[in-house]
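What follows is one chain in structure tokens, specifically the form predicted alone.
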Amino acid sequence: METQTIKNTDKATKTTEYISGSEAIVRCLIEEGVKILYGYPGGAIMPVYDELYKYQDKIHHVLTRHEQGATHSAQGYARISGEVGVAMATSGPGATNLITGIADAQIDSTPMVCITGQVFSHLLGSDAFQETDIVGISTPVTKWNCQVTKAADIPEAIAKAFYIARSGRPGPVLIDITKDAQIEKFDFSYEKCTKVRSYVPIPKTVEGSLEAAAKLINEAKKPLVVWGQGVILGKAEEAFKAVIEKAGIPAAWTILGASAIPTKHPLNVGMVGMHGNYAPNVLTNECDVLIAIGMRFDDRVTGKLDEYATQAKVIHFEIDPAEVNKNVKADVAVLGDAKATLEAVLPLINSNSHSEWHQKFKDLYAIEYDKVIKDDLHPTKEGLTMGEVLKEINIQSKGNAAIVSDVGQHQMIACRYAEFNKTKSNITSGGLGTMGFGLPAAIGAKMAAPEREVVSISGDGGYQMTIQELGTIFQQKAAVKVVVLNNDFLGMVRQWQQLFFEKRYASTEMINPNFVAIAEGYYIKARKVTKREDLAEAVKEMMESKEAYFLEVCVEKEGNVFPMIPTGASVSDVRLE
């Protein structure tokens, strides 16, 4: 390696070393934080897993057991922890494996960047073996994306990924690299980016949006606040519950938007869209003012859009203008950063505490709980609910853990019925619904945060997409606690077909293996639950557990999670059965 220092005369004097684009790869990575890195080796990408070993004690390499299990990984990873996830494959189909996760994270705004290995660039375009136009297949699901053919210009792309990633509405970015600029030396210096012309990653709020949104709230006499998930990518949630408790408003979440606040929090009413909690939803439609804060709108929280609060004045704050009046429009739009215009708008807000509109959500919850909430979580049929046990997962956890939910009828319950006292709690498929998402994003989760009670809930149907990711857990000896809820049937498919298709069940129905003898196979202590008597004392054992553990419970064939909203209708319209 050859040190050198050189004079621009645009920027101080640096120190530059000449080296591998491989090598600077790596080091850029180590520049940029990053400890742990998920992916899978192949030819195109094989010069910087030779320098990544040589970096062992600063970065740890994930070898997970599919690429997509990579991705998902390091959404789990920046899920919980705020910081930006790192994946990385081959090229070809280790780069397309990628792409379900990158979809993903581009939806639900999860910052990561992918790092694939392309071929020689004088073969581009020549459909060289493992050869594939990974720029082109990404460009629609990436925040940004680049090939780079040349080792001097790595820093520079690298710089510009973890920037445009991490900064404004977060999101995946990739970049491609071939392999004639991975092997070919340059002198390295690394600069970190901290603007790219023409990218305003933070909106400047419009002059009166604050004054304007005040008024609103303080002349409301039925406000209703929904929350996302851009509260907890802001690191809102001290100035959220700020505002919400100044003015007394009732507040509902999206999925994503869960665990911003507690769930026993007095303001906090449940969870609106398709499968939401009545009051909310139907309330939605009768509040006055409705205060949306880092949220997109999206299908299912509203239903049917020209029926969706029609009564009500919108006050929408959101970091991405794009968003803003996108489907629903706002009275009011408060461009910016969620913490910098709740804490701007705080001191404008009059106390208040609205307590009759309070009690018309505590009126609808009543309904709601003797409809369907208790049967969920005191069953007195004979088949063991999701609900059941979730309620058993939270005496255990104390509400503390972090649950990663994979995408169907265990999802729905797992954000219904989960206790969250934390932050960055629920770790779930929001906007693309990945079913195989689940587990590989607890590993994450769990590396990034060991110190927590980390939880994956899949079904028997999204759990088989990704179950090799089990090796995963038992090579990193991550103690990632999971739970198969086993209703034999790909369940919220079978649910739309009892309910719309007159109980057509076609292609539903799943003949599982022997979960536990896999997991066992894995060399990870495993049981299996099929009567009520024993489910308490095996959620205790697995959460006493210092390793990893599996969980099978066995329930009811064809339980329906309810409310729901059917497509198309309005949320007025919620069905409790």
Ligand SMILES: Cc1ncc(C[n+]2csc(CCOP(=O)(O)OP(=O)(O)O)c2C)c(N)n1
The other form holds:
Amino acid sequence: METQTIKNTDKATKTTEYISGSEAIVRCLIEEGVKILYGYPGGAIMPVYDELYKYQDKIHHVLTRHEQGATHSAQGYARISGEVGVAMATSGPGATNLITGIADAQIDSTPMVCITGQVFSHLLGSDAFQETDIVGISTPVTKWNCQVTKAADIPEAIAKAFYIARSGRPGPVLIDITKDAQIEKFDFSYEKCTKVRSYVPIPKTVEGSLEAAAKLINEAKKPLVVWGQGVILGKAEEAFKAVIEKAGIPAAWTILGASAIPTKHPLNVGMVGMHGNYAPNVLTNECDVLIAIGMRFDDRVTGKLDEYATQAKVIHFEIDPAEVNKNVKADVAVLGDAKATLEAVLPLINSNSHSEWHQKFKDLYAIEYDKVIKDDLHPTKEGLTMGEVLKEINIQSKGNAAIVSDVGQHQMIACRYAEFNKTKSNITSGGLGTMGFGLPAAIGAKMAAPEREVVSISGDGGYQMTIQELGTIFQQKAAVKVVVLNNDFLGMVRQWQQLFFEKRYASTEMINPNFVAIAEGYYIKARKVTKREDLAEAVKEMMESKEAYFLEVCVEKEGNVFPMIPTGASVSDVRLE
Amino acid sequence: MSTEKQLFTISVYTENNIGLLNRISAIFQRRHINIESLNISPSEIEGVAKFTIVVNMIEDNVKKIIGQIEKQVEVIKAYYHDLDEIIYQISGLFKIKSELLFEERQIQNIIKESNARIVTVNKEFFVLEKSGKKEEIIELYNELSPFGIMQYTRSGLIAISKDEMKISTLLETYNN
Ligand SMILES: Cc1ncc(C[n+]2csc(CCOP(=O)(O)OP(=O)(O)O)c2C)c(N)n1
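Requested next: the structure of the form predicted in complex with the ligand (the form predicted alone having been shown above).
Entire complex below, previous chain first.
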């Protein structure tokens, strides 16, 4: 049996203890500071669960109701805490159920370590009971993965996993551990990993690039910043704010960049992308210098690439060299950690205000307000809008809640209208757009930051993809506030059908169950609102609740999210109706 | 930069770990890029493997692929070259009936002129080996085939760059 050799981590002589592989796994997690992990047991991981039973006082295992829930909870935990989220599952179906969350974490750069049990190593490749090639399956969606077949290899593999997951551009890592490796005893000692020979987590900033970036910024007449999650992942919020404030640059965010600076910051001009704000989208095609910070020019952001900011010089602050010039050619690439590069560029840039340029954003905002925002937030028609629910949540939370959204119209509305005062407050599935993400992610977020108000916002479709996690909420007493914006439709798909498929609503109408009864079945306080006059009071009751609370709001059935850039259109062709 | 597709060799220096072939080939598969040939072997540095991958692509996309390859944790460095920038060889093996070797004069001439080498001979068959450019191997194939070739196979391309690939110095900086 050949095994993967994990090399290149420094090893000093240390005192050892003779313990089993499974005990070592738990001890390694404790050494890495893991306090909570999410998972689901099964045959091939049972020895580890047995150890978790012994170490209950040190490490809390959360039994989710589905392994997908475990990964999304681990993601929510990671996103709000900035720490590595941990998920665990048994071999075979347990392991494959993790894949959606792993893929989601990969594309959204979320640090996560997944541990899967595997059949005995002598059975590998024999189609044994519950054997699946999870290393092969997860390869395209992990930052790194490996299989361990000897107990003695466990500490190094786990140390390396945590180091890789959290360093550089973070991502998910999977370690598959055979059952014999879990049972076998060996001399255990633990050493954290601080480097892997072939791996450069933070690239060197190319000489002269900071100066070149500063020159472009200083000479710009109409600069625009588009920032992404890199600002948050790099803990660069302060440096970022200092830079845009000094240079007086209007700054727009990608969906995952939301909350890095407060919503109400005067330089915050809104969201870019398919359902982003009018002004930053239109003015992307008018700015003379586009400063991209910790974002990756996703197609949902750029629309038609060959009509995206072609007039602008592009500066790209980025930690992942493979992102530079991938979609949009950078005139200046500033490689490195966002905090370090932004701090370094700050003294090189001049103070500026660009007031005329700012006025353009205000003018376009006024148009968007008139055509879209007013009706979303202050509707006069009968049906409740998703926007007014968000407005109520803003009022009650004073912008201090973490908003965890699922995927669909409600997600776009939540991201457009939620008000944030604090960073790491917008938790949503950006790159993969995973329905079912919201509810379990909110559990992880609440457990990582129990002092914070965590509100999950789902549609009736996505909610039912992981609805069973209400059981986890109940068992863990996780005081999340669960809002379902029920339009009896797979709303976002229905919107596309309306706009691009001549209203042929193929399989998007949902006949829904009694959601309140289901929540109550899980012993969760629940309420349903159908009328505008009850909304404010219900939201208040929810926010004041000390425990978990479920709120169903029946919203208009055929509401649409605007502005919208149709697929394949240019960002400046954003539609307001 | 040319926007025409052309042959490039990609050299990837990696840690010698299980699973990497999967990771690297997936990068090509995902982008629908056909790998023309692939060779993996030890490199000049102990414990470091070298992939030599031949692809037919436009240069701009090769650069992006290199970025994605280098992003893999266990990849030390990746380079790309066009065929003028490397010295390369491929090798062909031909299995032919032994009687032809003794009875067909022309076969003996072909062997001599092509600089092919007889690897083994027994009563039934002999095996010819020829290293060189792809065209030379194909030419030999065309010359031999009228006589009947029992088996034929060709290796992937292996290459050494004319320019230096500074892996040892790179590894030293990593180790410090
Ligand atoms: C797992 C998964 N399946 C399918 C989709 C495609 N999809 C995107 S939005 C959407 C509709 C979402 O409906 P709902 O959850 O009711 O939210 P709404 O749009 O009505 O707010 C669908 C089906 C997806 N994003 N994820």
